[in-house]
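Just one chain is shown here, as structure tokens, and it is the form predicted on its own.
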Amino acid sequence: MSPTESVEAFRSRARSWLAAAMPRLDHDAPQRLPGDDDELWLRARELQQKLYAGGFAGICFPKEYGGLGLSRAHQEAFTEESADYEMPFLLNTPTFSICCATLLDLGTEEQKRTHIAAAIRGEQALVQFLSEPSGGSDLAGLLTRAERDGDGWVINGAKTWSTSAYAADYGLCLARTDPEQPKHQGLTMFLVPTKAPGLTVNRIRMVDGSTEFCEEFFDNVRVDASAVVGRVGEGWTVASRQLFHERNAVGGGSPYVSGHGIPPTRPVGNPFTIARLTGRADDPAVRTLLGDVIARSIVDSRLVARVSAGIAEGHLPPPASSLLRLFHAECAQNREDIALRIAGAGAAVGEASGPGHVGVAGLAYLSRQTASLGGGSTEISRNIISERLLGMPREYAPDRGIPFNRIKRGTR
């Protein structure tokens, strides 16, 4: 590869690798229900490792730190090109997507060329740990804690909502360091391993079946100094950022991921195929539905494109990414609602895997909402969308500027 190759030569390429080397997707082969998913897990390593012997793994992470260093336009090429085979969709959020990002932007060089450079190589996971089971959508009232013990700190408390915990090697852990200071201060970012003693991570089962979410309880988990991710009571800071790259990559927006494409462990309800299997790809009122969502991915792609170049060249700032995660949950329900009508009867009733799996439609309608809540919700994206982007006045908080151990909770 030469460090100049035009992005046309760098598709070319991938085109000829992607052919000899990786697998072709079956199109027709029946959804996998949700459920016990460690093989796709093994499966997703294997593909990334495929990926990076290959020299296509990491393509706009930073040459020092296991990567490529190309442009964006290089990772779009391959994406395009990477459509019909399988790739390592597992590890794109939040892995790459969001911790390693994070890293890049934040992390010491240490943590950069460890982890990063791992999670290139396919022998590396990193998972949030940021939502708590008290929490809600307000993270900086967390209340999981940080305590200095000699050189290393030791961290208590429970998270929850954490996606493919059980997976992972390493979480981003934002604990209060100093509830002396107000609920935005005096946190700070830890990166933690899974395996560490104290640390016991249950996964959750969903309403469809799916076991992706987990929740954990650290009690006494000791980790050392070099695990601070950023500074010492400045971790709003670091999740602020995690967030920004969090919504950028539940949105379609980031390009730190191995092609675009839905991980295998959540059913989906495909409106086109729903369609064909039903027999009503015919019928005007259901092409008027089809056209519908043609429509809102069209706009949401160059959505992506708009805002992405926004934001990389300066004319927006950050928090821009937040137009990408609200019209992509409204476009991922959208899909879902009209699955779930062309589908009728059977999806209640047909079957969720196999020929005529019709059932996908009422199974994914399950978890319809779950684009609402990834991320951040829909409600958080508005309120950043309008204070940050539109300048409207911040929404009142009555405990703003007080010290967190002088909040209180649990009251009326």
Given for the second form:
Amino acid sequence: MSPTESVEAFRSRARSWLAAAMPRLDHDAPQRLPGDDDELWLRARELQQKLYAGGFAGICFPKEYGGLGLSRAHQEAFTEESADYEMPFLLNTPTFSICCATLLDLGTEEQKRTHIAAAIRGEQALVQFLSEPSGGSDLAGLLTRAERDGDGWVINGAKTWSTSAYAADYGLCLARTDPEQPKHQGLTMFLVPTKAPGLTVNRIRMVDGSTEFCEEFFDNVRVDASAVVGRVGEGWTVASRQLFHERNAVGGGSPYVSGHGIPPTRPVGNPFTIARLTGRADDPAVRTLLGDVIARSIVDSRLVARVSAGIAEGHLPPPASSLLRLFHAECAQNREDIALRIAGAGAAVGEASGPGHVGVAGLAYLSRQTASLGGGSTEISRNIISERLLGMPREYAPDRGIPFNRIKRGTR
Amino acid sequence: MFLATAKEFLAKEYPLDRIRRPDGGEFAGFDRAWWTSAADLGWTALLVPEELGGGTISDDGTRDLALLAEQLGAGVAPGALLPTNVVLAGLVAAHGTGPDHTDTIGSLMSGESIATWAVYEPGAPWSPHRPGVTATPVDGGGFRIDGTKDRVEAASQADLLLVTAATPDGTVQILVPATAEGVAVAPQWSLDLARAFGTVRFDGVRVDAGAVVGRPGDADVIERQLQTALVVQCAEVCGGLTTMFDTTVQWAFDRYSFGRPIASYQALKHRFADMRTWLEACRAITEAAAAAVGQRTDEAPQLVSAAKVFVGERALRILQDCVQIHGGIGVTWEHDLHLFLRRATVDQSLYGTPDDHRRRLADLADAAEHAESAVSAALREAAP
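Form predicted on its own done, so how does the form predicted together with its partner chain look?
Then the entire complex follows, led off by the chain already shown.
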């Protein structure tokens, strides 16, 4: 058995491999207009296959499931080295950081060997079918149901806000299997093929023109018994694990990613580029704003390091990942606000053919709240922090402990 | 052990009631004998290497200094921890590059003498590299110093002043005895009840060439002093924040309004969640800054400035929220909150304001090779 490669040796091997094998990023490339992004998905799979072929895929996943079985420090070294290269960020979340991470914790041996390994090879993308049109933050109040049918199950209902479902192969779908139980207890998690007969996936157009979110309709979708993740009736345990990984991923704390990059599907205002292009890079007021973006980004990365280590070493309970989720949202909002301020009138009107690097600040500002909504709202994060970290009394919930089919629901 | 001793020593000698002074009298300075005992406990040896007689329990004196500062901050302690250690950081950084100050290092470590950094000037913002005080070379070596410094911490109690001054060869730092002819110290009103500041006038003060610390124009020594000051400030503010945040959480459980503890109101729970998050972030960046300064990494300048920007401002928001949640009693003289708010406000204001450090971060990013890509990487880090 060979000893584990040192982080520094791994870093220098990654550096030479990246230079030889991966395409460099072009920071001055024209800002992409959001919209149809199928080619970006093909590109992400291609890049993932390159990582796999080069021996740099799935750094923190165990070897038996196709990963490298290395430490977070190895992943961080790779993240730093790969910062100037094109990377398959589209596969980061939810495929690796949420779905594969959850399967690793709670999936069957067969699910781990099949799906985690395929994702690492760049042959499979996974998504989450959690939220529902009537649900909002009350995730466990979901209505999609799965009924036994011989050895398998039949699923009916609707899901929404599924990031990139159109480009995925499988979805982790939470469904109600026992409406006689209180809302958290009668649930089961299924791994559903997105191309299953009866499953319709539509893309949702967002304010910035992007279409990465989807809604799904389940019309008698059949799955085998082997599709159950965890135990029947214990879907909430699996979902909670998913939500933990999601908060961690959204907060930048997941080790199961190919670097902390922004997928190119969404417009992002870069305050530094905007300051340069508007000729304001030397204005002391603008420099103060730019310094603020830098300071927060540094603080954010140190917070991720501290909280991740705290959770790993047991000084902090897992709900502490909500600290990351909340702070990350604040940083993202601040960055959009500052980009907008620096862009000035340039945020209102772009170039002839599109918003350009300056106008994109306006477009990105329209979806400013995304960072505070995706991955569970920041209000829920605040409840988790106050209730589970500070031990404050829980919010009153009239549906607690009541069989789901007797819970009062609104008319909308 | 080191920290437990420090904590016990502080609680015994300087409880909050002694700092608050119910009589409302002026703070004239800390007790000299007490400071000598503090020096005996190792408070001044942390940044000094063993070959110069110093030493620390771990191998990282800056980290230990930060932990100690946190303890002091938790009780708004007086003393010369920041000024003396900042001067020691400068003397150690300059050691071997200019006149020898081994004896001074020894007397500061023993507590026999106290030193402070005279770097601010009346009416001027934080600008350590553009002193108005002049050090004019005189015949036979040595300098004549003229001008005024202000916001000099512990000026009335300091035996030695490390003065930044302009020479024809660039900014120089000179150790001036407070008793030298031509030096006049006057006290300044201080927001912090446990910390005294003063103005120091230099009127044709003569020093010999051996008073110079390092070499003229050497920005690295000043940078080292700044980094030390920022680590101490941020760490002590983290200590105070923790004390007051915990107090306020407890208050929220104990205080009932409309028949239930105020900790059960979502409006307050959400504010506590924000405060808890910011507190963790304050600790994270301070810890990272202390580690970078201790290990002298290339990131140290960025990390200390990021810490100053964040801790400097967030501490005040957290403390003001604590005041708000306490209600009217939060703005009374009897409550402890204002002691911490005073300290945090003073720490926020000195050695560069958060805005000064924001601009410094922008400058550092420009100076970095591949600034654009370094910053892009920072942005990617910050995005979901």
